[in-house]
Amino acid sequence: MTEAALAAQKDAVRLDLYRSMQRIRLVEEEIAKRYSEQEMRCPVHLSIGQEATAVGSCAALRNDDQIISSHRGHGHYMAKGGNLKAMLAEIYGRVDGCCGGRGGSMHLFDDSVGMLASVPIVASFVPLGVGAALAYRHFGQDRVCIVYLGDGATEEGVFHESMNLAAVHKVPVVFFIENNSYSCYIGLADRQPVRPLTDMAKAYAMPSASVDGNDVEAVQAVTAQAVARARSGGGPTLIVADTYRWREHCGPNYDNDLGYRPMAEVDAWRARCPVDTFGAKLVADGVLTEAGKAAINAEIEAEMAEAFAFAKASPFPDPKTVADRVYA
């Protein structure tokens, strides 16, 4: 491949990333504008804010391997690969939802694009991404499955585990942390002492990386390392991605008049959108103008009209399915 032709591949990844973080962007806004309506009859959590952590981990994935998500799991679904149409059905409770209408904005399974679970039940996924990654060493595949978790999933007493099962086991799992600083409404300094969260991994003599958030490109790189140690029977790495989400803990709207974090700190993360940022890099660099940035804007509209029109014309589940793929 000639030189231009390889500029030319990495400029049309990059348009990708750009073009991915936009989406998620665009249809999480439209969800907020409206969530009012009082039709989509289930909690959202949004990511507005921490686009580049999804887009940019994904970008390392190949289409077969995996991922966990949690309650705030719409940007990796769509980072994955997921359908939109299929996601928005799920939101509004539809049957033509990628869980029949059943589970809403948490519970969005999608193997076709390896989106194993999200989960809302803070850390209890974690293990599942464990599981299923010893499952493909078991049977000789080489995947790899990434967990996200929060801050304050790390809390918790199976992430714990899961860490060090995976570190003995040398499991191909990548546990990503989308360290945004709160869980719910507190802080990560009124919750946990004063040490960076990569040092967790040294219990488990485990390697990890920082990498900020909110720069798309560093986050696959960094996660491509993981990834390709983990492909190789390496065996897992902690990432610690530091973002931050600019709506509230759970809900459409924004929350800055509880007063739980200073407007300064809020004003500051918003400075640093990884969607804008990016955009301008690439306009810089060449790769993208603002006619293009238009287009890509405009092409992602149609999308969103005709998949919210398609989720609401969808019917609900027939009530006599209500105890179809129930457990016991």
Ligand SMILES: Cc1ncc(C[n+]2csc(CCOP(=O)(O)OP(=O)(O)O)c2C)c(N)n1
The other form holds:
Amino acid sequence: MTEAALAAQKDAVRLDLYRSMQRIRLVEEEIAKRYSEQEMRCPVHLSIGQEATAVGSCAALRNDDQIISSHRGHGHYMAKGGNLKAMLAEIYGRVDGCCGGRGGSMHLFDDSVGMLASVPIVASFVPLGVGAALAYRHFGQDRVCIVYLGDGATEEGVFHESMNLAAVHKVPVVFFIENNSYSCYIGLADRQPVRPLTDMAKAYAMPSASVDGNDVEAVQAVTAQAVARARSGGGPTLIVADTYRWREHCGPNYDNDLGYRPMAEVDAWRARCPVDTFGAKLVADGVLTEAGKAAINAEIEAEMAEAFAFAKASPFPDPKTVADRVYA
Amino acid sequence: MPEQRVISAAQAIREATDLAMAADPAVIIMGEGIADPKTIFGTTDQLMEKYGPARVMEMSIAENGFTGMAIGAAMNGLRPIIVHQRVEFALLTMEQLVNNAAKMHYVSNGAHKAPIVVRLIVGRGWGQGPAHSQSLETLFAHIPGLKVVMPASAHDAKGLLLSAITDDSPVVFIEHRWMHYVKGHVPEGWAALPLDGPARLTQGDAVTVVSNSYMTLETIRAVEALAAEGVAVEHFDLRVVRPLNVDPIVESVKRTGRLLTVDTGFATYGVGAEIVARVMERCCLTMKAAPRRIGLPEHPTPSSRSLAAAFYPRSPDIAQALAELAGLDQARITAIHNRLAEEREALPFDVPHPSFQGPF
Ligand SMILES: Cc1ncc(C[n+]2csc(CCOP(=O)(O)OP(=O)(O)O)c2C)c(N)n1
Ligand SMILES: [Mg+2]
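Structure of the form predicted in complex with the named molecule, please, following the form predicted on its own?
Next comes the full complex, this chain leading.
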């Protein structure tokens, strides 16, 4: 490839990162906006502010790699190439949802893009990733699984059991901590001793990396290393990405009036918006223009309008099917 | 008579906790979110301000660990109250509860006690779905050594919680989230109620019905509908699932010859299954109709409201079963069912029905 072609390819990749983050941002904001219509009748945990962790890390994966997520899974699903119509229909409780309406926002499963599961019991899903990776090895596949978990989830025993198992069995899994430093309304320092979260990897002789979770390219670079290690038989890695949840823990609103986190902290993180900072960088690098941004927004708005209309037009699942598929 | 005070069950739970903590410095409370701005749906409101972090302990997300910690502390004289915002989070603690808490007194031949209270909240509605709205009381009720309490009113929530906290055995105290809103007359001060079994809510000779927790509220509506038709149902609110006191129920079924049980959880291997078995052991030969059970069907809780609507039994279903057991003719059965169904279907199913908010 010529130098110019290489540069163009690099620009295209960066634009994709931006587009993917902006897609998550706009979709989550639209969910927040429409939530009061009371048509999305399930709890939603939005990932606004945390777009770079999902997008940067998924950009380091192939389509046949898998991810596992938690209660806060919209961003992961979208970053992994998820079907927006299927996600929204699921949140609207409709038959065309990725789980046929059975799961709601907190259970997004979509094999076709490698969204193996999202499970809303904190850390419950972590060992599933270790097992998923065990299966790749068993079948001679060079796939990798990323498990996304919050800082709170690292307090569960099963997280530590999973770290140990993954290290001992050297399975191709990446534990990706999105450290927004809160578990609901309780700050990290009130729940864990103060030390770098990456120290936990030492106990399991596991490589680790910490990264600015609002810098999508840094996240991609760090994840790519971990994924390459896993893919080549080098075993698991722990990644800690610091980021911030902008809105309330659960629901569409802001909750800064509750006073559980200082406004200066909120403002400082918002000033470091992962989408806007990267957008500005691309503009400065001459990769993106304001017109280009507007075009991207228009493209996403069109996809969204269609997907919301699709979700709302999708029928509710037939109550007669409620007892189907209890056993395989 | 002075005007009786009306408060919600959530307020009653808070009041009982406050009273118990004031009365005994060994009472501590621990859980995720007990001192956050939402204070577990208001049930731990102001406790941190009043008793401080040494007794109101905000927990890391480590349920099995802190449950074991509570048991160890209880063995050395503390009286910990544990709170989980959903029953499901306590599934992580089954090992500690079943292997340690339930057996400590027995295995030590009486030397140890593990007086903990585990408050568990059952979620329902708003599409919470498969992992946030299960009613799993029978998992706990299966274990000798645990006590299992399920209040249905503000009055009982306060009185039974006070007794649970002073009880020397581990008590699993299950609060249905929709029960938190229920208002009722609740006496001030130390109004403990013994953990002694069912309460008779109505008297009657036609049918005996036993319900628990939130389903007691649905059953009250059904029993009212039958009363309006001149059918007197004897209604028991079970309150204490373990140890199970069936004596008053047996006495009633000996008169009525008809029994319906209404569970918040699964019908299969459910609380109703145990009640029916116990009653049949003593009343089998005097029954006028085969006993019936209402409970959740054989599948997980779906999120979508169209599916969840088909999942939960409601007052029209209960009324229909009662009317059938009472031997009413088909036209009256249908009329009773439809009247209740009309009332219920006018409003969404996935939020608490206003007629259940009391005061009771
Ligand atoms: C086992 C278990 N305990 C408690 C909860 C309630 N809960 C839901 S999300 C959450 C906070 C998790 O914090 P973190 O892992 O940091 O994720 P974040 O919400 O910050 O993305 C808690 C405590 C749960 N779902 N499962
Ligand atoms: Mg967090």
